[in-house]
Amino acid sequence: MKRGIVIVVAVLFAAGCIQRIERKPDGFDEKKVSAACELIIAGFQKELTGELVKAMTEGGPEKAIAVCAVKAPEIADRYSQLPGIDIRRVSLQMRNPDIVPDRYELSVLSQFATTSHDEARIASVLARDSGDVKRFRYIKEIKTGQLCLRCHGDPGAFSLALKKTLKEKYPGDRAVGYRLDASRGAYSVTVIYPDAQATVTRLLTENAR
């Protein structure tokens, strides 16, 4: 009788021992992860910001056009390449008919459109958590600011060149008629983990220096 006990207590020690293994932490933590996509997106956004200013400056809202052409995706594409990071920026009216809104990001995007707030909105979802891999979104809202309405505002106020590169570049542009201030769109980024848990503590060891 000793030994079964002994048999019994010896099973239920090694399941606990499997349980606390499959339990063991994997490094994630949403905050931590959280204050990482900020920096990610502040990177995106002072980058594409000082390339638009110098844009205007030297060849106007035209020469604007082809930086959101052609240096935001490189931007993103940079970024991307990080290990376990994918960012983008999305709307619900795109000018780059390219890229297109998945259906978390629609939904997020439609609450931040039919609501309004003075600072920009931050949505983020643990999508997938199947124990190995974890999947996190985080949604920054875009709001428009003064340089976005040289390009993204009434379009009755835009210059005829200005009209000319828009129909040669993006001929079913939908992304004007934007105000101050309001939803323009928002920066999107994606971690998996475990792949991004060393650029995480990277991005966050940098930036405490």
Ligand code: HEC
Contents of the next structure:
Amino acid sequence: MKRGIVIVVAVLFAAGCIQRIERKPDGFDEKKVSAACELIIAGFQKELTGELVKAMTEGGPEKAIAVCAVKAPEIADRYSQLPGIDIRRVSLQMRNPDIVPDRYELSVLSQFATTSHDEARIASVLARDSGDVKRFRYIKEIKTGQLCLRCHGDPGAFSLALKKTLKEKYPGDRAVGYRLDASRGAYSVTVIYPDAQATVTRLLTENAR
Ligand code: HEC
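Now the other one: the form predicted in complex with ligand HEC, given that the block above is the form predicted alone.
The complete assembly is shown below, putting the previous chain first.
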């Protein structure tokens, strides 16, 4: 009889443990999630710069525009298919008219644009925390480099062909007139937890190898 009770207690205890493991907190760790955002941004940037440099070398800015127009949204879409992750590029002066920065992005972009800093800056916020679900936003500034000026610099220095292509593809283009090192815009990542948990863990593990 006594033995029976011990077994029942042991089983209940084990069941409780299992339940506790299942109900483990979602493991949201702002530092880790930020590190994963950095990895996503670095991946996006590397792919896009690779495509851009290749296209510029092969056909100059007039041809590279087409690559940018197709590849940039394509890469953003691919990364945004990761569960719980969304990434896009935003700016106060957009070239792509399909993207409209939201309130948080606008406030961060304005702060970046009205103050100066050598390094690309970062802003982040836990925008929503309803206990179970968290919404984390991570924004990283994009600086205007030398290469960027070819398509985002002084239009007076653009070839006629480039001006024509830009006018055709982006009639409302506002993304010109930038100077070297100016704040061109930002990568904007939104992470929904716990949807993104597995992705965050995978990215950090892969990076640690
Ligand atoms: C070959 C011309 C070209 C070059 C060079 C170029 N861009 Fe762009 N850029 C574009 C085009 C075209 C778009 C719009 C892409 C789209 O349709 O989403 C764009 C869009 C962007 C955007 C998204 C916001 C917006 O205005 O739509 C950012 C940010 C950006 N470029 C930054 C840069 C940076 C930083 C560099 C230098 C590393 C750079 N670009 C170099 C053509 C170029």
